[in-house]
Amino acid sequence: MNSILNADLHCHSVVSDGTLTPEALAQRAKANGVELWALTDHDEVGGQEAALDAAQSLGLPYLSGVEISVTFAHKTVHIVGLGFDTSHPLILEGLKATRGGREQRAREMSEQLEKVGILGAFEGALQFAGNLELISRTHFARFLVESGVCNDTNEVFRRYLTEGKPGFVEHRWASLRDAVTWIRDCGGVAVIAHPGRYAFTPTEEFAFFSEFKTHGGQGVEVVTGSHTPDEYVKYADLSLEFDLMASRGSDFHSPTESRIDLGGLPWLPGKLKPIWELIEDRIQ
């Protein structure tokens, strides 16, 4: 595998909070020139078999993937796992436990929204999620757009679903140690997802990267859909400082919601070591 490669190792299907099936994502990735693909649904590997089958039918190299929700420094962060055994009991049990608190959190979010005059949010979000174990803020956002409360999902998050706003409810997810250990012990590599999103102080960010590395984490998303060009530079430098390999992924959810399409990212900076060089033997 070359270091310059149109790899897209972060996206979501209807199995979590995306709007396309794994098969449709595979077709879109192939059509957009993606050369190495991974489906990374939130806390769920139920779409992996379909994604792999679709990718192989298209001649598209594939890595297994997942995005695990983690609580660190009272914030929700995400760790992407790549190239692991999707049938291993350790990760299946860990992900099931992580999903377990989503229903209660969703009901509390709905109660908070009801206090500011938005009724039926839980039922409305569930129509978009389908599965109580996977209901998320994104499903609430889609309901609020459909019901005319907001014009788009970005406005929903800005007004209602972030810390300090009426619909935000904190949830305790997996620990950083657990998430990295599950991925590593199931044969995969752990990658920090979109670190520019977490609004850490410099001290918190240093602690996050340090602890991640201590637990055996090996990569960081440098080029991703929510990063700015300045953040590409910042996290390229941090990947070198912490001796982490670099990953690349659009975080694509939907043709109408996502800022970057599958395969549409700029290249990784040439000075970095691409994560796919570490797990080339796990590409299917």
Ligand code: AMP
Second form
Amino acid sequence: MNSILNADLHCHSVVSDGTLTPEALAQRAKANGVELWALTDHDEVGGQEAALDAAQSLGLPYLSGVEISVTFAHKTVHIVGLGFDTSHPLILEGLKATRGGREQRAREMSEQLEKVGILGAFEGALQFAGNLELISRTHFARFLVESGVCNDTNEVFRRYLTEGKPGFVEHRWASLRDAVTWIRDCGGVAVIAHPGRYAFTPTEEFAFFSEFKTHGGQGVEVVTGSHTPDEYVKYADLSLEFDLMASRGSDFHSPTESRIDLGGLPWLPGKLKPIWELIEDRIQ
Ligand code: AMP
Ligand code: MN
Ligand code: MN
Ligand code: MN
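Give me the form predicted in complex with adenosine monophosphate now, not the form predicted alone.
Entire complex below, previous chain first.
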């Protein structure tokens, strides 16, 4: 295996905030030429068995996956776990605790939106969420589009739900140490998701990468649907500087909302070490 592999190691199903089932995602990945796939729902592994079964019936190599919400330096970051044991109590309990605060947060988001004249957002968002424990900003975004407040989800995140805008509620997620430790102790590798999305100063970013390494983190997404071509270059360099293996994933959520389809990204730059070489033995 080398860097020229259509690996897509980041996407979401209806189990978290995607719009397709794990089975439909597997079929779409296969049809789009994906050669190694992982479903990485937010803070939940409930879709893993269905994803693995569907992938195996299609002859699509599969890695277990999850995307854990983490608070670092008062900001939310995401850590992807790959190739871990999805039935291990340590990760199951850690993810359950991480999901725990979402309902209360969603109620507070709704109260804020009410103050700017948007009524019924909690109930509205809940209609889009399969699982109350996993109600997310994406579900609020779908409600705001559906009810005509915004034209699309991009507009939602420009006007609402983000820091300083109505509907943003500061939240305490898992610690970086805990998230990396759960993944590692369950046999997997931890990967920094879409680093280009965090509004860190250079000093904070350095601290984030350094602490991630200290806790045992081994990878970073370089080519992701969230990065610009300039960011592919920046994070390719940072992955070499920090001696982190590189990952590649579309972060696909929905055929109508996502800019990049499953399997639709450029290759990883050839000078990087692909993360899948480290966990070849965990491909199912
Ligand atoms: P939450 O975990 O509830 O904070 O929701 C985070 C999710 O919201 C992310 O996983 C994305 O799916 C979505 N999201 C956040 N920011 C944006 C954005 N600027 N544009 C589109 N989707 C976004
Ligand atoms: Mn999401
Ligand atoms: Mn993310
Ligand atoms: Mn994601």
